[in-house]
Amino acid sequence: MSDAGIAARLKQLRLPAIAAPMFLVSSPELVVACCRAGIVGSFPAPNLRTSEELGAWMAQITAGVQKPSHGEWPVAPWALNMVTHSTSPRLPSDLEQVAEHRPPIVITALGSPKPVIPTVHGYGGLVFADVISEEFARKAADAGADGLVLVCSGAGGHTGNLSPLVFVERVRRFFDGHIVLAGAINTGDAILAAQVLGADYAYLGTAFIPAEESLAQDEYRQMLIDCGPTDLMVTRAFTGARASMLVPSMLRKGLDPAEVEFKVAKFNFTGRQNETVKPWSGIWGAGQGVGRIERVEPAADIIDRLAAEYAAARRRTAELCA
């Protein structure tokens, strides 16, 4: 399929919603459901110790979607998140992967895109790339990207540090791509108000982590249940890189927060590369959305609440703008 053809199918989504690539959380499952729900699913390469085993995720994925959809609206096309960063060695033999089962989205992260874009562009996909500033967001442009995921403050995992008021109208004066907003976006209220400052699909991870289709822990999904955003801390400690984590987790495994919050690790994303060196075990990331958690559902459900609120939020804007 070519990329004009992969754009018409985000044009079709049910809702203009990406359900984000999680570590250790996302799973085929959760990817193929959240595709037959009508969002694009996605998953990071990191979550697979090796690149045979990421093409084996991907084609199980490619053979769920075959399967019709939960409703009237079709199947999603899906992504897979790819760290470029340079402590990545995997990456020439995960674009091998890449290019024999063609997921249709490839999302950078941690680095330029300008790596993976022979190789997605080659068979018609689409490139992605995750960047938390102005500089990186113009870098990413720059390199032929087809669209940036903004990365706001609030966002949970990796996050960045600018409002999406901000960064939104600051990257729409130079780039006219596919623009994913992410930032504690919980709710199909917030799926609006990303199109309305100007995205075209919001970014959603936190509200996806307790779905029953997700690899999370029974303890992780309930502790999402039990907190708020103000269980929060954003932190370098565990990858080297800003972090928004569950603070109940770090007391869980016994660390101090106030000693915990301003330290700063290695730079290393490849996640599991060295396996007795694990600061981020059993630490958990979540988005400031958190405090809308209330229960484990499946993925469709979650995409069924989603679709209502956004309904009902865009009957409210008609108002409002009549």
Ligand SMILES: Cc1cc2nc3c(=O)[nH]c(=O)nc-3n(C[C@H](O)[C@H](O)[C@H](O)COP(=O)(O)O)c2cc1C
Second form
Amino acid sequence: MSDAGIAARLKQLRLPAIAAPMFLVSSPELVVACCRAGIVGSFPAPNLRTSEELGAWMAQITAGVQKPSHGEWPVAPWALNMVTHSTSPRLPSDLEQVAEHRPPIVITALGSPKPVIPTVHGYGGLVFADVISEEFARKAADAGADGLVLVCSGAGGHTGNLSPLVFVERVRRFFDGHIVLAGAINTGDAILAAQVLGADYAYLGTAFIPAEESLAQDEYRQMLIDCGPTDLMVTRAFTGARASMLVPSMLRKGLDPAEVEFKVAKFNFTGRQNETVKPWSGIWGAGQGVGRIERVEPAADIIDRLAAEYAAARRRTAELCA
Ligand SMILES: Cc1cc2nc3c(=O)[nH]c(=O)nc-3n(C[C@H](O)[C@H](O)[C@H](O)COP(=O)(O)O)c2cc1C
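What I would like now is the form predicted together with this ligand, since the data block earlier showed the form predicted alone; can you produce it?
Time for the whole complex; same chain goes first.
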């Protein structure tokens, strides 16, 4: 049984938004900053080399979110992202850490949510599954996921190719749980648009890469400030799955984007333990919301900007509907 308490806390978010998990970008400081600024913060388990290190990050976050929020809103719940693909050998020992540290939400990616559901529901947590197609959405719903993250075209990192205009409507036909919409969302207007389409929350990755609390290198942050949506390429060359990457980061590594585009790497997601990751370290991901990035700033300032835009978009929409 999942916990109505966490679902209730999600209804009290300052903004209906989740700062999405990002490999080698999300830090415990970023997670805590997002939660204290009123939106869900998250990080991926493969950011850590061992399950013990994963436990230490979760303990740090648990302590961090005990502090009060920066405003009148409550501190938001946080989420752990786990890769459940069969090439992920650490799943059993990571799950032991999950049982101990009890992340309120676990978001599964690149595999079925099934292996994590007994543990997470066992302590009253919620399980969301990241999906890129209606078929995977149905499978995750049938497996018992409490929520679905619909990754659409324009998303950073591993991306989908469905339009959000279609994907939410298709999934709402058979799923009445939490729906999170992902892909190129980097304005308060787009967060409201996600709700208008029928989603409950927006999932924002790229927007938080330049945050002061992220693990991104300074050169990566500057590249995001300098780039727009036409500086991206979707390719399977780096992880085997379709991923949206910054072309200037390929050029910087001496790669020819034209050669890279149609290459397909062997499918493998064991994160840092995977030797095949090394050749593409320094090739950086981003989604089409990259053009909205103007500066490096604290996560709380990014969320203040999104909240102000969201409030303005709501006022405009109210006028439209009047
Ligand atoms: C640099 C980068 C790393 C990412 N790493 C992960 C990851 O480790 N696990 C995961 O489930 N999704 C990962 N994603 C995808 C995000 O969680 C999210 O789906 C995506 O960023 C949403 O699109 P947006 O970047 O356009 O906001 C990553 C995305 C980016 C940009």
